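Heads up, the chain below is alone and in the form predicted alone; it's given as structure tokens.
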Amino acid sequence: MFENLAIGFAAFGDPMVWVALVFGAFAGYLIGAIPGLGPSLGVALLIPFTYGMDPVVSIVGLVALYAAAEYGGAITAVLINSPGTAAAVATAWDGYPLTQQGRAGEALSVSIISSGIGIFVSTALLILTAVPLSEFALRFGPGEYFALALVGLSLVAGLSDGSPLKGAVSMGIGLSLATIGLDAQTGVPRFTGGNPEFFEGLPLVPVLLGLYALSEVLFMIEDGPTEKKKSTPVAGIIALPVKTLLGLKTVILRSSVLGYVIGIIPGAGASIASFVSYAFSRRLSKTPERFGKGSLEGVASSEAANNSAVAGALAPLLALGIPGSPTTAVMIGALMVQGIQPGPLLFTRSPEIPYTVFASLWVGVPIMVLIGLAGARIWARVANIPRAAIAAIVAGICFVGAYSSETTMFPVHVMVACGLMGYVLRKLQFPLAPIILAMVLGEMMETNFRRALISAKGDWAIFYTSPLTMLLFTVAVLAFVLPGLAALRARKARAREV
């Protein structure tokens, strides 16, 4: 392992490297301080910037960006009490009443080393975890490798914000999508209607450009000029007291922990992760009625925690080809542009990718950090850019990088055609994430699926007879099962009260 993690860091040794370290994090800072964009659409737009890079430096530029996107939402959070990711609403609770006591130094300090230590610690835990998992999974079998995908998919359909059944609607909308093209092992074309440019399926990019950031155009257009909220000034961001920084180091070291935990989970997210790291925080606090009028455990117990997820997601998506979050869904389709197969064969034939992946989520960290602090003055402005020029830029990256894919105008139509299908889904409150995962696992289920019957010779006792197997179907079904119960017993919950 030690002598992978060299390779990583001597990937360093690359002058390019570093360019794609720093521009990553200088976009994911400028993308997560935009309310309503987020590291899901930063990713897709840069997945087009990669083409022909190789593949070290274009992961490495991608793993940075989602990292900076993540902290980046605290930014505004902070400033102007307006979230710029989903993860820093929590953020806002404490990081704005500290605006408003005239602390928004103390604030943002906080946020951007309390995310340092998240992203550290929880690298330092993906690299205890994820090498043994995915030495885990070379032993499975064609079975397990079915209900593993199977598992991947229930658990992000039963976690998705609203109703399961919608994430359950999302997945087969997912599974239909990945259904298109050339039978793989018979050569016929399914749902092609004639066009041999669906003989290869949808390409992934125009899709991901128009389900994640063509439709967020389209909503930016159809709520026109908004308001904006002025950015508060920032001076003295640096100058926060040594000893209130150790005060909290329990907090943020316990918030780093279940941040990397819950990250893990396909489907929680960091959103989920600051959640629950911010009520923990709240209960095991001395002082908990401070939280929500100013406390700094608040901002560090919600900083660290959604950060910390970030290295989370990664875990399953290294080891198992699983992605843990929306965003790692999208990077999957970084991954693929570049020929590279995510799973626990990756370890073994890519190993620089891995590991550089570790290595620069602990070099990025000082150079965040410093950027984070330096430049938040400049971040806090980002929120007042026009949603107009906003939308303008987005558009543009989305059509370059649509016909970029493959020069020709057919991946340009998918992503039109996914883009008002994304604006659609996403007005009727449809989730987004489970369609992306569909696609990508919807190959390995398949394939896995038929391999497992031609090896057993046509015999399903293949799938019930292995006790891993069995186990990964229980929690498959328990994923599915357990949340359209409980909101069947929160709707009778509101029935009785009324």
Given for the second form:
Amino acid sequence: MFENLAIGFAAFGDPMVWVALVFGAFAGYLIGAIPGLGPSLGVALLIPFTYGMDPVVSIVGLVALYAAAEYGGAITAVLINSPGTAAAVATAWDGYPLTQQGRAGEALSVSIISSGIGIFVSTALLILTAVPLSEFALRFGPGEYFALALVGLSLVAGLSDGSPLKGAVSMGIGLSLATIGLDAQTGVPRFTGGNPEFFEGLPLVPVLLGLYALSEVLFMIEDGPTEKKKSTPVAGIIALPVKTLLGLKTVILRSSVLGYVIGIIPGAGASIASFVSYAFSRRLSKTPERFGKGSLEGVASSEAANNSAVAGALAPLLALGIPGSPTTAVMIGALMVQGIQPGPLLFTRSPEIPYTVFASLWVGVPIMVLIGLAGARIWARVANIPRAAIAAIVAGICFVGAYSSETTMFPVHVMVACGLMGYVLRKLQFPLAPIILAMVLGEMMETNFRRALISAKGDWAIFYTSPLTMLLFTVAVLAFVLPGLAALRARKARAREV
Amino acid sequence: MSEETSSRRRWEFGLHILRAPLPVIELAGCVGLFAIFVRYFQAARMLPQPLNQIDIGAGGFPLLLAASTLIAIAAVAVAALIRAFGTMPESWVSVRRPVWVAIAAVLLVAQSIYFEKIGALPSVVIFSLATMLACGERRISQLIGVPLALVAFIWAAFILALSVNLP
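Now show the form predicted in complex with the partner chain, given that the preceding structure was the form predicted alone.
Full assembly next; the chain just shown is listed first.
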């Protein structure tokens, strides 16, 4: 493990890796600070810039962007009460009251340093868990792999916004999109309408750009011109409140561990991690009455947890090839563009990739903290960039990025179709994350499903005789049914109130 | 966002806003999705049978998938019906500035048609300007500055740094 970690750190001998890290961190802060644009959209937009890059360089840039976007979301939450990402909502509950009390600098310092510690601690946990997890996954057969992918999809569908049923439909849409093209085992063209451009299947990057970025452009047009939000002057931003931070060490460490554990669960993600951690810290606090009115504990717990969830979400991605969050689902597309297939074999065949990810998370911490603290005033102003300009920039990059993926017009047409479909589905409140995840896992699921059946000579009992497969199927069913029951109970309670 | 549970519960079909109850929109969406997946199911059935009897063939997995998704769509539709006739407060879905959203959608389609014909950089200038106008931007400095800055960035990043052959 230490040998491989040394390989990961050795990647930083290449100056391009540093360029990617700093560029990714800047881009992440920028994306994170703009309300409405999240890390998923940021990673999708960055993918076209990674074509032709060295895989290690591109993965470092993408990971830096992912982490920095979570950092950046907190800055606007604290300064102008406008969370840049959903995961920073809980940060705004205490961060903005602190700003109103003239303690913006303190709130920002605590938020950014808690985020850094969160990433640092969770990366250590990631290294300790991802490697054994990948070694365990090497024992999986095709039946287990199919069941594992189903667990990932069920969790994402079950925990996604809206109802789990809509999540299931989204999953069906994604899997059906994945079946377009030549059948991997027989070479039969499927659902191509006789058009040879579909034979290779739907290109993933244009689908990502369409669903996440282009649909967002339509939402920005719906919003129209937005009013400027006045940011508060930040005093004493570089002065680190060391004593205050030492007093928060237990909260930060506890929230980091909690955030990592929640981040591992596919579908849970950074926002659930921050809400759960916030509630937990409030319950254990000696001064719970200060939560919501300007508690530094609240800011620290939310930020440490949502950044820890970044490393948590990377664990199933790297070790099992199952993305743990919408952003990692987009990231798997970026890895595939580079010819990297995440999963247990990644640790044995290309150990430099996962270990460079680990190293970049650690190396990135001081850089991101520095960029965040030094540029806080700039990031706060970023939230005031006119929506019209953002819409035009996002659309422009989408078109050029989609074209660049194959230098033909086919991906551009796919992207526009997916953008319009994404807008309609979001209006109908169908979650998009299960579509992406299902598209990414579709081929692997079908191949393993068929391999399992062939290896059992067509006997379907293969799916319920292995204890591990049965366990995974049970988890898949529970992951889908339990959130559904909870949603039903909440609706009944609301109906009783009316 | 687009969902509302406020007291302003009424249908609206104006130039500034379109508003309808979520269950009604969901039912319409389910009808569309149902039709698509029935077609998908039929196409899957038309795929060649497997040569190997222990394999399910090219159409086996899509058939299972179509059947499961059709069941899920039907369940969403039933849930929407229950909510439409239930005692729960209804959620409403609205589309603000619908005319501009429709224009923007047309612009996206038009850009995908003309991107190659008029060239990447000119099309980005023209369509980013149009997108900004659709978004409500009317300041001349912004309308000129942003498309030009964007094109300069695309030229530097994609053509100069990444050596992409843009049309």
